[in-house]
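As structure tokens, one chain now follows by itself in the form predicted alone.
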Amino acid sequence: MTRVFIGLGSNLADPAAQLASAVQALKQLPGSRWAGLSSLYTSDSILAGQPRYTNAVAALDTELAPLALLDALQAIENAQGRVRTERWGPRTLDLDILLYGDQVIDEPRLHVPHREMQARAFVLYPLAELVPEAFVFSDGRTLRALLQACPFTGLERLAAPR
């Protein structure tokens, strides 16, 4: 089993039951264990004038390779009414792998760690909930040092998990 944290968002259809019927998704993966669930935090989206993102970070022990995993959470996406036409645009349910294990992954299809973590708080704080501010990351940046850089600006917590 290999440790993976995923980033949950979703700024449209009511946000935090996305995320609640994501976590439901999540927990019934094949050859998967739930391992634990941040707090929700709300923040600006990336873009001017779309709605307010609600966000997680989600634990899973998987025994799933990391295309396969990506198939299975872009399968959830798509059953919750994902549309993929804009980049960073609106979203029913946004799932991101943000880190598998200690690997690296450049993929066409996937880089792990995911590639803009590193700055967006939305991100970071709720991953700090679930592993300590001294990890590690595979290029050698700790999470406490991701965490000073990447202020708490205009990111709210709502709610620890249930």
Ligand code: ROI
Second form
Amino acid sequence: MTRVFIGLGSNLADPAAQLASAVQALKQLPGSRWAGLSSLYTSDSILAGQPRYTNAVAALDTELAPLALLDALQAIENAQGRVRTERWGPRTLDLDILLYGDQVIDEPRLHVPHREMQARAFVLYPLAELVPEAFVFSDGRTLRALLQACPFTGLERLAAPR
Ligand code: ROI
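Next up, the form predicted in complex with the ligand in place of the form predicted alone?
Every chain and every other molecule in the complex is listed next, the one we just looked at coming first.
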């Protein structure tokens, strides 16, 4: 089993409900054991002119290989009505593999650790609820250092984990 962290995001069609149903789907992934969910956070989109996002981070232990996990996550996104039009467009559900154990993965379909996560408050603060601040990323930086470089400003914490 490998501990993985998955970023959840939605800015369409009742985002909190989208995240809740994604959590139900993640709990049923084959070869995997649910390991917990952060609080939910809302924030303005990094891109102007989009609805606000709701984000969270989930932890799973899984036997699925990275690309098999990616396929399973994309199936959940599609089942929840994700339509891929423009890159970075608004979406009913986005599921990103943030970390897959301590592996560094560089494939056309999958980059782990997730490329943008290290500068995104809406990923780092929920992740910090699930791993200690002493956590070291594959490039040697600690979660604590990334949090210090990435202010909480603009994030609103919604709900404690259930
Ligand atoms: N902005 C926020 N706040 N949360 C997201 O999940 C998110 N996802 C995106 C872009 C459009 C970059 N902005 C976001 O893909």
